[in-house]
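In structure tokens, one chain follows: the form predicted on its own.
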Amino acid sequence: MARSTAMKAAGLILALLIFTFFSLAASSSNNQIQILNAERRIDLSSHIVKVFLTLKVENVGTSPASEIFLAFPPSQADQLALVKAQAAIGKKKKKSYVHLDVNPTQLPDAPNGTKYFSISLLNPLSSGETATLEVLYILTHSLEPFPTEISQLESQLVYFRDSALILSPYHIKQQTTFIKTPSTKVESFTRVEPTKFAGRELKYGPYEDRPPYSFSPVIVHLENNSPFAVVEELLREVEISHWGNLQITEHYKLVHAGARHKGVFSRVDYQSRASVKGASSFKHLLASLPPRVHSVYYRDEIGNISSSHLRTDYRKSELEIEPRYPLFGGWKATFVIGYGLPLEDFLFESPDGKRYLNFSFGCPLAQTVVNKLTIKVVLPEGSKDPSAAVPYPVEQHLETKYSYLDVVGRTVLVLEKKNVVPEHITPFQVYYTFKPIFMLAEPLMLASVYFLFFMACVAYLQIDISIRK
């Protein structure tokens, strides 16, 4: 009984001594670490908020510093959708950047919730040395409809929230926070002097030495009419097929996620003058789709749509749709989107004889939220041993679904993130290895059925069943 209370006691000890050092070396860390000069430039021309943020930070301890921390409040770390960092490298016409990796992280000694993350340099910063850093993070569904009911004469105001000041785990020397407005038209905003509005511009600070975890909320009512078109559920099929093309179907549940509409509908108005009376509705959407596509259809429900045209060129393809009727706020649509593809275009072979598949992550959409993306890739029959290359977190799993003259289903990779916005769009690939004698299982299937039937035929006239000799 001693002798296990001692070995607690002992444990004890060793995680407090354990927490006690990564709070001092994260502590430490903080402290080597000044920000000389810090530019943020906020974007809210549309319901996507884009944040464009320059630091030139400063290794002012003894030892060389190998990552820089980002902080967010909490109530902007659910709305994160996506966070990338660059360092510039050299100065002015020879500038060039150079991509670094971003990871969510933990401090210990985080105040009231705040979210971190951390920005890894390509070579660690010595003391004395600085460094310029460009950061760029994406946040979605953080305009606040208000009022939240609108009628169809009227304009779409909102509310976005903030801080004046940058929030930072390091002492910062000089900020300046600048907002761009969608328009003229903005009905209030905090003030912290220095503060100024001119033409579409918002500009806070510049504020001097201001210490770490600083903090001074404001508060923006603007107008903002872009189309909030929220994609509620996106569920993208890829089916492989190796005799030469690729099948893509998308199927979408859309909803205008601005102000609700209240009071009635009048197309006459609408027709009338759309930009005024129905400012905030959109009835048009552009989907960005590959080159080569061929065989395209829009439909819903009620069945197709034949208010879309199409636009091809040798470098890509634009759809643009238009739903049965105008969405104004709190509308929906259901609707598919289908195309084939050219195989040779996007399945290619890798070294080591695996097959893969080289596509585009993301909604093809322009200018869409998808709270939650599921992409489904239909491999080949007789494929094994399955594995997807994607740059960004994502839940995978596997299933299986059968198709025409399938023996044993065909494997289907699923693919599934939330949160997804325009600037996801990027390559991933899928691995999988195929042998070719599978390719005649189909051919052999139908060769046979066919041979069967006509053996059956041939007995059939060849046997007499009349009971007459």
Second form
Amino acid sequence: MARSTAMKAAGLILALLIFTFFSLAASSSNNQIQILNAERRIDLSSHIVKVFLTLKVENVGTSPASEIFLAFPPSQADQLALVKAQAAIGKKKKKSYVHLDVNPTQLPDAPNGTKYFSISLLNPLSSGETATLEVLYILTHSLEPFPTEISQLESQLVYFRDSALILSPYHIKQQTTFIKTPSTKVESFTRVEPTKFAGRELKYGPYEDRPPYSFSPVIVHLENNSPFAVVEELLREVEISHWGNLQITEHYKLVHAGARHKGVFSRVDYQSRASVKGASSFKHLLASLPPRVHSVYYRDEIGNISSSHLRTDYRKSELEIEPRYPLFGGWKATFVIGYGLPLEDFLFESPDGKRYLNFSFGCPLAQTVVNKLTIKVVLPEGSKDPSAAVPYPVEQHLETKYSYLDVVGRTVLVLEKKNVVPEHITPFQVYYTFKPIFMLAEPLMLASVYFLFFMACVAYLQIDISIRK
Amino acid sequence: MHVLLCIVTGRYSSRLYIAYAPLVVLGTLLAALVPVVGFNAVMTSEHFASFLVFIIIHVVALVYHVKGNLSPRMFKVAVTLVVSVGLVVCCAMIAVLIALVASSPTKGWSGRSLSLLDPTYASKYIPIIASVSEHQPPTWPSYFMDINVLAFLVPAGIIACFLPLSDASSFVVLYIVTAVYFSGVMVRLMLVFAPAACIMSGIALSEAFNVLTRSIKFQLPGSSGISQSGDTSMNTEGEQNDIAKTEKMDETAKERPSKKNKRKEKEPVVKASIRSRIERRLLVLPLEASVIAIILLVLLGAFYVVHCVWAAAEAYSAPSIVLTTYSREGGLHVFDDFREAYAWLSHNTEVDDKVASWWDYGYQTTAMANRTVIVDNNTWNNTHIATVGTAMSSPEKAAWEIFNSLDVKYVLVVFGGLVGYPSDDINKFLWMVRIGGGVFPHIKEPDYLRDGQYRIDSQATPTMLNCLMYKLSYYRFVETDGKAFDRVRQTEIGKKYFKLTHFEEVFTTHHWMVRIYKLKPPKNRIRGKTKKSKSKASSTSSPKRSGTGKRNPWH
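Can you swap the form predicted on its own for the form predicted together with the partner chain?
Every chain and every other molecule in the complex is listed next, the one we just looked at coming first.
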């Protein structure tokens, strides 16, 4: 009896211990890690907001920490396009950066719906150690035009909403935020002392000793005339032909996502001084294409658009396109860009016998945000087991496309992603198996058709099918 | 017409009947299938001539058939019987027909065909037909441009056709004579003239080649028998190619159809003697001359082909929606303004917005900009086009009211003054005035003319300087170069500084070739004393409102 009670007590204590251990573990992140110094630089010079966060973290707990959490307010988390992290290794002169994996996570007791990302450290941080992390995250659609409608002669003003204090699940000892504006004109900004605005830089901080999840919303009303080029939908079709060519077709729906244009558009004003009259409009778009590109075309539903220039190099090609008219706020344009690439630059054979296409993911237009990107990789007829290795989370599915001389159809691997920025341009791979004998299918088909036709003619002419002589 | 001629000259044959009768029936049916023509194929007077001949040929066929079956005396009786009955019936029908035809004002002819008979008809009564450039008479150089070398081969061919004058050649001669007349009236009918010209010159060239190749064949070593005639006529007549050719053609033309034409029963005896005479006088040119002549003729044909290809490429294939010029460095400069404007319209306007422009751009706007237009190239409703023309010629307020009543949102104007594009709306303005004035009498053409000319410079009339077309074309044009020099009219414009009160500019293309304006919404309040009196006037005159038509409903 005493033994059972003793065992019960032991079990209870064990459960309690385990519970406290887990609760400690759950909140250990909050108690274990402390940010010694956080410096955030927000770059507002284009409509894509880039934030560079330098964190110096220290492990003040007892157990080693292998993850660092980044917190974002829920509205910002929807606009987050990319989060990248690097760890700095080495001292001043020999500093090098190692890439770290960042994954979205959930924490159980998130206040106000905060979203989290966890950075996995290479070597767990043991107690008392410090590490420096460089984090880059990119926000899209975070500059809200205000006033929402402007005339041709006015400049574009936008709101940027953020917090003067960095939102974090950890205690931050010292933090500063720098906001870089594209011009010296800032209409207003919220003051959270100490705040200083000089030239093109707005400095919030330094703030000392702030508890975790401290948040101080600020609104900065600034002038931003950079081109707000947003591609609402981009469909990129990559067609692999084993006869040596890679054919790419890209369908764009471009819109100017800044303050809507109202009233008169005066061409004489625009042509006389476009930098003042029509400041927020844009006319040129630059597309970076791989080198050795050929047969480039640029057209829309009506026909060919002749205002484009192609400059090729041995390292890259640049296609500078001008839509038919300059884009003011709210104006749309749609067009198609197509080009061909030599297959040997992109198709390789992996060690396990599969072939793979190494191609760049993302939109070749510079400084544009793509709301919805769809990449379709059309594999040659007779390919099997397609799979894709993409460094970002994408939605995949398969389709079939019927093209020239197709019998069973070509497998199409469709990748979809939302909210794509130029920093997403990295190579991705699509693996598939293909037996070389299938390449003969098409020529054999053509040859056999003609052969049968001629044989039929010969037979008809030579065979005597009359019933009686 | 050819059938009548054949019948009159006694060359009726069953072939003629087989060729003509189904042609009339099928042709009328096919013409009636075209939706625009419809029942006009049997109701308008242009077709009555062919129906008349249709009836005549049936009568003649019947006569011949009966003649073949009856004895001569019976035949005479039958003829008198039929003729008397037929005359009565014919008179009755003709009376009915004349009554029908005379009742319509144009005697049953449609406007376009009447302008063929009377070229000044269109400009007097229906200016919209006169305004189409393809309906104008052609200039002499345009003949050479279109048919080139054939211009002097055609008369040679006509003479070649006359020499044997069979059914076929008489048909071709009649065809070409009528085609020449009609194409002289309307340049669009050059299309009808071209095949006739080709046939004629083909005949001429084939005769020429016949002579030359025969002369070569005669003079080649080893050809015997016919060389005797060759020797006898190796005279000096053959020095000048032209005269020789025509003479040769005369005589060989007589010879060739005589081999083919089986029908000439009167002539076989005469033919034999002529043939021997011809053979004796057969002209054979010296070998070198004929070889050179053949080479020259081939070269002529080659140049003709080159010219045709060039004419088709330059004159008839230029789409005229994308204009290109060559810059000083040799590069190509493209004026893509039309497509720019249509792309802007299709992306940046609402789906139901209506666009008003002159009818030339109607189909382009519908196809490329995907917006509803008020008038387009079909031009089937003259009054509607006249409404748009009147609006373009009226002052701003009246034009606003007309366009507002048509529920128009955007007005599109083509302006070539900045780059020198000559087919812009200011040059077409005279047709807007004429067509508008043809339906709405308050637009009077002399109001816009100074010394009988349309001007836009300082000598222009005040009506011209205040009309909507002037204002929409030249709005803020002076700010481009400070002097407002119009490159098409080669003069500075009259009124340089003005504001638009009822329209606002929403888009102008890169080279200013297309300008798009939006109708301003009406004001909510009208200040001043005019409001009370106007409201009283509108309430008392509301029963009359349907009569006055284009009143602004907001006032």
